[in-house]
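Below, in structure tokens: the form predicted on its own, a single chain.
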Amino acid sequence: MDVRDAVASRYSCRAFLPTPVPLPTVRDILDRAARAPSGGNLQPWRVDALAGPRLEALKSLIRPRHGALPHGEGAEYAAYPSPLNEPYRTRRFAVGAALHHAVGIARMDRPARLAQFARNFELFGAPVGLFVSVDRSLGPPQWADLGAFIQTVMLLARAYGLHTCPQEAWTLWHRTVSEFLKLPETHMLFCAIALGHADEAAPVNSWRSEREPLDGFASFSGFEDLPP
């Protein structure tokens, strides 16, 4: 798949099939990743997969407790700024929107919205999990570098015709994940990945995010004065 293509097909995906993702796949598609560019070639990420009976353990451990959302544990940081500034508290507002009108949920249902953040935790049926965790000396240069690690993941993974979703919800239960998985006390749960097969029949998989025009967002200078 071109790269080009790979980029326009991703999203963050939903709903899954249970079809299975082979380990060798699971490999080369880490393997790749970490070719993702890290100042000083840190390669600041750690990367705990999980499948089968080990993924269903941890999520039977989290499954009762859907209860305590949407604060689970308390998150280890903020997803977002506390206050969100504009344009961004719109747009994070319209993409919750369109998500929960794709599955119909209504504004006002607090309950049903619960619930659908609830699946999260399900990794929403993907049968492969990527917990990926960062070590806390570091500081935000290394976490950028993170997420060109975390991106590279999710366009290899359109290679082999797979869909993720990057899930920074897992933070709220990073005690648990991290005990689960004895993560080193240096380090902290940023985000898991769910992978696997789309469900292209799910209503939730039906919509995508709207996205600023690039000039809105880029300016360019400088190339008039360049031969055509």
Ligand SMILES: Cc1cc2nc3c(=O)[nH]c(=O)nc-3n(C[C@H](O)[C@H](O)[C@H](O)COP(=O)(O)O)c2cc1C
Contents of the next structure:
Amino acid sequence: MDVRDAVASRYSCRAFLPTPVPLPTVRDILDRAARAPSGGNLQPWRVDALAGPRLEALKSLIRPRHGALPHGEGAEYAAYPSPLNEPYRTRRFAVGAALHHAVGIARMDRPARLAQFARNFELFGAPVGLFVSVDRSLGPPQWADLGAFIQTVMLLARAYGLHTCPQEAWTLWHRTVSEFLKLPETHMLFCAIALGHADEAAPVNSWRSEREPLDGFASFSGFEDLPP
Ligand SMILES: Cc1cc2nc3c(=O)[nH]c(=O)nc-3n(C[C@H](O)[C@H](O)[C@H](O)COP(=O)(O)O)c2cc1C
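Based on the form predicted on its own presented above, generate the structure block for the form predicted in complex with this ligand.
Every component of the complex follows; first up is the chain already shown.
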């Protein structure tokens, strides 16, 4: 698959088929993703991959508790600054509205919105969960490296016909996840990546998020003086 097709066809998939993903595929994706660049070649990523009964065991620790605790154990890091200024606030609102519209959830229907949010902790039905953590001693540049790694994982998944959803929502259950994975105290859970085969027929997968036009975020100068 051409890298342009991988980029264009990736989206945050929020309904997966139960079809398993074999271990060699998961290993190959992660092995290749480690070619992602990182400042000073620190390679600050740690990944714990779960499938089958182990993944089910983790989900069943959270499932009975999430209804009463929609904020879980409390996020370990702020996913967004507060307040979230423009234009970011509007973009965040728009993507939430588009998601809820796709699944027929009315704006004021808080219980339905919470139920949709809780699907995060089922990994949207994905057969594999990649739990990505980072050494606490590292800072914003290494978290940026983590982003490059995560996107590389997601693009490599496309080469296998697989889809993904990065999920920072899992920080709400960071204690349970860290204990379950026996993460060293030195490490903080950043996110999970749901990995599997998309349920293409699911309404939640039927829409695509918007992007600002190129000239809204990039400027170009000097090119007009170059020889053709
Ligand atoms: C680091 C990161 C964390 C995210 N966390 C969640 C999440 O917890 N739940 C979710 O449904 N989507 C999550 N997303 C998906 C974003 O909402 C999505 O990337 C954005 O709206 C753009 O849509 P697209 O990925 O379909 O292009 C996350 C994305 C990133 C990059």
